[in-house]
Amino acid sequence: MATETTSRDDFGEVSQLRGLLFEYLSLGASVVGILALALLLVYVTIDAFGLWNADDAWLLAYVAAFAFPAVGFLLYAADDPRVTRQSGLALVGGLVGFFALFRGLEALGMGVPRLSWPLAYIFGVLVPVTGYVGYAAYQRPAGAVGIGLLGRVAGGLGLAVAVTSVFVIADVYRWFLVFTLGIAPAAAIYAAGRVRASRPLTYLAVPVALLGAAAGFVLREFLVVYPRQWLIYALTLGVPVAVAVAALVWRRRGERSAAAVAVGLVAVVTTLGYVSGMVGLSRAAVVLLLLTVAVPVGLQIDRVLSHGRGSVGLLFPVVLVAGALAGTVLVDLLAATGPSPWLDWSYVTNPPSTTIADDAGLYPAIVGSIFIITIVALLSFALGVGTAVFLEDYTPDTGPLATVTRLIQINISNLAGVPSVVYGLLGLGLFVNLLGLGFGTVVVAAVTLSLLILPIVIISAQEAIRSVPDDMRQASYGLGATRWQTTKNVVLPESLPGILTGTILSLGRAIGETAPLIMIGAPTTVFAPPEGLLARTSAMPMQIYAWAALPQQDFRYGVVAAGVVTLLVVLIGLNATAILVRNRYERSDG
């Protein structure tokens, strides 16, 4: 065996001490690159919630009344000794030692500029150890329950920013319209040939939605005349939402009680909406609301007591919500300053500023990138994976073509590495000057950053669809399937999640990329939301780098620092979006 011999002639002569030097060098190289992320990341939160503002007393009242709290239910939830022995030594030995060492530190006259020991103790010892106990809890049912549950809520809020985000761009009444005369009539002419089993009424259904959809944008110009939003959110958002809920009610319960669902679903999001008018409240966020998050956690509900397993789980959003009680209550009484946050709900809902840092917003830049990557996403994916199926599985291994398939495979891994300021020159002149799209328009921005990331998906697309078993491709034909049958049915599930997977990290680049889109002449300022597809808009990353670039100090840290977290936050939302998706597939495949 080769770990008997000192030497070999092919790998020269073998060195214990060389390899074990390796491994640590390549261990602390790591730990200090993420260290030094983690110690950015943390200053950054600091800045953006003004944290560095409060007493010791206000942060160690929310620690003990709703940190604690909350690990301990997970350490229940976990049901391990080992974990909670390792946690609790962690969180009191950390304790001690922060308040130790900048005790000393002061003794000795020397400090840590904007850090104090509970903020120290929070970010190096209560994060972490909340992270590896909500991990052990998850592996249990109570604590998916519980984690799940909070899941839910977290993404229902998610999706009715969106929402609200692509009404606020596509204009609600046009939608309401392309609603009305197209997506629903050729729903139920869908569903109609499906119970009939009658193929040329299920192929109506596409012609019928595309003329309605065109119908609806011609009208739009000239019907003045719609019902109210909440109304249409009603409508056009509740009613498919409560024929997807009876579905599932369907498969679970039966027929009699998915018509009762439908119907008292419908029911209640009318009479809610009409009822929150009345004592102040805005009609169509709680129809929102309602739709996106009271429907998912509910059906998580059901499903649990159903089930029977974990259950106890659904305690965990109590104990959070108590513990922040009481964490209020505490504060009070011993009357601790809080924080002073720049990033609160007026800074994503506000237009921006440039001269007086507490009325700064981001909420125009918030749609404008929502906007932009939406499109992107769709572009890159749907023009990547495509490429990619064609060059894969659709040119021949030999001759004038494989040659030519030879010289484009090339030019694709080469483009991947181009820096992205020669994608925003391309962008300029081919659909800015040559096809006048218009400086800094959504479309112009986004088709932009799809070709910067567009090499990317392509590649990772052909390494997902090459690890896909040759013997299943022939399994297929054998069967009788044709080459576009074993694409669709067998090469492209099979390779799905991992096209997910380069399109998540290829996503992320593009929504936080500056340099394309200051080429292509967008603008770091715009005081509303784009409003079509030729508008032009800003981005998250634009107004940043534009308020970075100012004098005062509040702007530089404390509004830069809060636009930061935004953006990070909407990326991790997206990324967590479409891992969900890409995991869906893995466990369905399996």
Given for the second form:
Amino acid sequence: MATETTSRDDFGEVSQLRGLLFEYLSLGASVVGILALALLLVYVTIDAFGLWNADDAWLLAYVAAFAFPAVGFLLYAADDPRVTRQSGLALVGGLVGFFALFRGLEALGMGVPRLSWPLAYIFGVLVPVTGYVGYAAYQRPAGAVGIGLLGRVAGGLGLAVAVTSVFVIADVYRWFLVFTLGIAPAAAIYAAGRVRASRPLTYLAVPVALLGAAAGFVLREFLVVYPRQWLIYALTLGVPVAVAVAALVWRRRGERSAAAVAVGLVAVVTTLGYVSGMVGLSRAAVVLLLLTVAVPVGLQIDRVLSHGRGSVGLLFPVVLVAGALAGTVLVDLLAATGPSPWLDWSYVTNPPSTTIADDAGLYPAIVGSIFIITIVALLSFALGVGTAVFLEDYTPDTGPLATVTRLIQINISNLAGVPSVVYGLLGLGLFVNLLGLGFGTVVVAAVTLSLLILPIVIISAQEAIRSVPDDMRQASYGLGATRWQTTKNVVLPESLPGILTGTILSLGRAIGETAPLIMIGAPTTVFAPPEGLLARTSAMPMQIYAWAALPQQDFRYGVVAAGVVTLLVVLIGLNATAILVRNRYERSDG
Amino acid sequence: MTADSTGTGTGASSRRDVLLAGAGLAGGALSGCLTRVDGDVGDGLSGSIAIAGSSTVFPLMSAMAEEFRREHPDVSIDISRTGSGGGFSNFFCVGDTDFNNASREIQPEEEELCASNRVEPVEIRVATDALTVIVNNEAGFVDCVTVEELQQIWGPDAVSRWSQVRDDWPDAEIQRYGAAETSGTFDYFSMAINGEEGAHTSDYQATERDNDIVTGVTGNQYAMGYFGFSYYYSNPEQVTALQVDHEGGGCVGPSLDAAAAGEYTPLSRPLFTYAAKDALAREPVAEFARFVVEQSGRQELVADAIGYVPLNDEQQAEQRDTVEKAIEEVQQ
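Structure of the form predicted in complex with the partner chain, given the form predicted on its own:
In what comes next, the whole complex appears, and the chain from above leads the way.
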């Protein structure tokens, strides 16, 4: 290494003031931003769940019986004295601090509206501390197992809801026919082809799937007798799940247990589904819960037990459930008034109302939003990634085509800044009036929103593709790969995480957009979820916008806040799914 | 039965087929579990109705649609809030919607646009909106004001003391409570009283909550406020509604009858929905039009739940005739 010694005499004094100033200004800016956002979310949550109606005793009972044991378990799992000391200090200090602060404010006659000191404590200390401790615990086996188990339960529940809402939109009987005539035979043929290493057989799977699906669509119009809905779930979802589980078990424990597990699973699901109907439970719900929650949890428990590590973590859900029960008993004993939440089950399943706030629900709008955003995701991903790949890897650097490409590039950059209402006008003029796709329909809403986010998707995908080192492409070409093979096997897998990040952020924006939907005439209120691409549909932001303008206070605070929280939950659910997919790619290819 | 068959398979694929067959058999064995899926159940009325237009009429139509769906669950109704004009020009007169709500009468240009697309609007009056001016129950010195006096109190150059309006009124400061600038009530009140939208004093407590206005007025003997008729209608004892004298026509207080008869001027206005005549040929649309006329006279819905003045019997009969005639013409 060539080292060069320089004299430090002429270096002189350098002022650190500017650097420090910059650092603290940045810190201050981020703190103000995050605090403002957090405060807004806290108030929306308080309104949505009616928390300000709840007694202090009610809040404290649940904090003592539910939250403290949970944090305690996480502290134990984290097994780090520093974390324990800091969290303990924050928890106790926060309790005293918020109590003193609020009593002081009250004494001065400056009460904080709708925020009591236990609430401030919960949102100000308990939630962040739980996050911090949870993160610390996640690094160790016991905590990781506990959180992983919870994550699977939550993920499974989310999946069950998603499956149900998909079948609300997509006619479960048609799905049954398509599955039985198309998907299942095609999968069987493909598997057989793989086992016998027969190429023609694996290729045959595609036409079989297409023909079967088409036949299903046609048959749906004539056939009137079907298995009951829960049986359809058990067959069309249960059998694939059983096959997947069997494949997993096969790898771990061999052929015999795999077969036993698969058969057992189908048998247990059908039997429990059947029995649950006799005790008055919804069979479809039981089957779905078994498939989406019980199966992954069972697999996780099996893995933990067979590795023998961190099995204490399995206690975490038990702690939570016991805590919740204890809290309920405690609240009963204290006879404390609980909150009256706006965001409850009926809110998620009811049609909207503009007269009775208690009856108001968001159901059609939720389904509409999910429907729209799914199509937006497919469209903008396909078009955006396609364009980005073409612009980055398929266009020459010189010549007339390069000039055209540069023009396109400049246009895309500018389009990214066009206000959303202009895209709405475009949608109205082009898709509604010119193409006659119908105002306010699912397809028009989806295409308009896709166009809105397309420039951002393209630009971020381009960045991701550009960040793939050129050496990798050259190496691929050097091995004799074609451009298509290089794109498919090298460039796309390498840039996918980056592409997904951009797409996820754009989808988040699209699901909350209101202005373009207003312009294309999406209804603010519909009473039933959309039943097809050409059905008119509302979306969550539209319905929230409609309620926000009503004169009744119950609507403008409670119902609207519940809507905002629902929108955020769906948004976070979407993002979480996408991030999981992204992480999977990062892990397997990184 | 499925447990036995698992041992017999030799290859993975055949085992899978056996499993599939086994699961299918198990499903079959449990049946009686088949279900018949027929077409529509419900009362036979099905189809879709599209409504756009005024945001003032939106809550009323939305409530009516809600009620209608309870009787005819298979009819799908969607309502957009586009504003009266936006609804007419973008959707109704292009032939996209079946109804267009309007807080004013259709304008000549809009009628031309409709005519050029062969859309014939049928005007249906659905309710009357009446603004109510209120004072404290202790303010015995005033029970009737003229429009000019309201102008002095609420106009851009508003006076600050009661005695400046009328000599025999007390020499006390006027506390004003009114609608916030974002509200349609604000536009409408400033238009009706001061002849120009937005011409309104800025020296007042602006709020969108009727409740706050009532609290303010009940708390001060010399306070004055205004809001939609609904709150006063359901709580007549909390505050006193002033009578209004329009161009010397005599003092008229806000009441269902007076507003419906058109005597309570200038603070009452009719609200409409326009039906596309051709759309009335479709049974659900015709049925909904009849339903709207029926409901527009119902106090519990129009007044209690939404806060507009329902139509009186005579007006309702008139609307019924209009609708029936239009339906008859297109359904022949």
